[in-house]
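We begin with a single chain expressed as structure tokens, specifically the form predicted alone.
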Amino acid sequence: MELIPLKENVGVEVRGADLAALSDDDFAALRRAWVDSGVMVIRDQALDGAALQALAARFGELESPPASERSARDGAGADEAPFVWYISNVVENGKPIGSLGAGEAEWHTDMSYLDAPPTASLLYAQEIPPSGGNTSFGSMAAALDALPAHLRAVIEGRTAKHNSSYTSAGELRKGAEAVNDPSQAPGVSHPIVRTHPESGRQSIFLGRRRNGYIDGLPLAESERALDEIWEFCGRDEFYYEHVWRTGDLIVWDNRSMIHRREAFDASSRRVMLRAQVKGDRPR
């Protein structure tokens, strides 16, 4: 295998890997590259749901898809890969086969509103639109290293509330109520400066901007600080933008990365397979 850095601060492309026949030593090397770089790109793969699930399970215990995101698209295949679900805008027989549609998904950390957010997310491209739908991945470890001292002082030793009301696409979750005061939004609180349990490196852990709140601060002060921190974290040197090709697999570390997706033409088809690995409580 060959490991090619994607950018100075974030990401690695893996070439020459046979994902169907990875030895324990090869997988250990992949895992090290993933932890060190935050996001790993492996192109030209031919995976079905079962193969993606088997690979994801080598990273750890898998999360089950939410009931609302289970897909009936592949019939019996869902029984062969119960931990894989679809990210798609495609509608078949009047029913969406996946979630998130064709709109933009804002910068976020997957399911950070849980007590134990997922460790790893794997996304595989089955069908890609002619343009649009690029996914960007931001290193919150690199952002923390460069964070101005006055902002570091604001977040050091503090926790932030991770709102569970809205999806990354800005949609109110089924059964949730709209909340105007972020300090009163439902969700859990996690340390804003998180220590990676494998690398020991620290990173910013914010989840997403909407309804975020720095615990213990006056609301206006929290809003100003979060606006400034999010703007800083969106600087070009901290993120890698991926232009998808069919057969691409991306694995990112949910403990140290944020990601977003740009919108694409809703009349084009985009079908992605996703698997997710259970995590532990941030510290």
Ligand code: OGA
Contents of the next structure:
Amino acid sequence: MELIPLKENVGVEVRGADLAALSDDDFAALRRAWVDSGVMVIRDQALDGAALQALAARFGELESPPASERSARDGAGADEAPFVWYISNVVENGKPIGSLGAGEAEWHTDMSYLDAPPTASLLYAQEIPPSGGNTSFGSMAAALDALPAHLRAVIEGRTAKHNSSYTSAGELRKGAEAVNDPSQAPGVSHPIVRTHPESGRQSIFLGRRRNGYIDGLPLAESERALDEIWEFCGRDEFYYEHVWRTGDLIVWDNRSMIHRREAFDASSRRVMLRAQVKGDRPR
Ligand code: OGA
Ligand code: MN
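Pass me the form predicted in complex with N-oxalylglycine as well; I've looked at the form predicted alone already.
Every chain and every other molecule in the complex is listed next, the one we just looked at coming first.
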């Protein structure tokens, strides 16, 4: 097994690992590399839903998809592997087979509106469009290390509210109400500077820009600080941008990383299998 860094601050490519037959020692090495680099890329895999679910389960107890993003498709998704769902723009019999469509998904953490957001997120490429739909992964540990002191002073010791009203594709979730004032919106608060329970490294944890709110600040002050912090977090040096090929598997650490997806041509097909692992309350 070979571990090749993808960029200075973020990411590792794993080569020569047989995922179906990893020894406990190899899995432990893989897990360490994943925590240290934040995101792990493994190319040329041939996984079905059951194989993805089995691999995900080695990272910890499985977490269900958001209720509003349940797969409309049976088979590898819902039946054989109940914890695996689809991210896809494909429409069959008038229904999307998966979530997120073909539009942009802005920088986000998965399900950070839970008390205990997922630890690991896994995404496997079954069908990839000829261009577009790249996914980027940003290290919020690297961003915190480099954060200007005046911004660090704003977030140190504070919590932020994580609102659940919209999907990462920007759609209002079923049953949710539109948010006008983020300080009054429903949500779960987490420390903004969190400490990784495995590596001990600190990182910025804000979930997503939309409807973000730094608890205790006047809204206008919170908005100004969040705009500045998010702009800083999106700098090139903190993220790795992945150009997908069919058969790519990516596992990111949802505790220390943010991710985003660019849009792609809605008339082409993109089909991804998805699984995730339960986490702990951020501290
Ligand atoms: C996700 C996600 C982006 C993509 O699965 O959580 O944000 O590239 N996916 O499909
Ligand atoms: Mn996501």
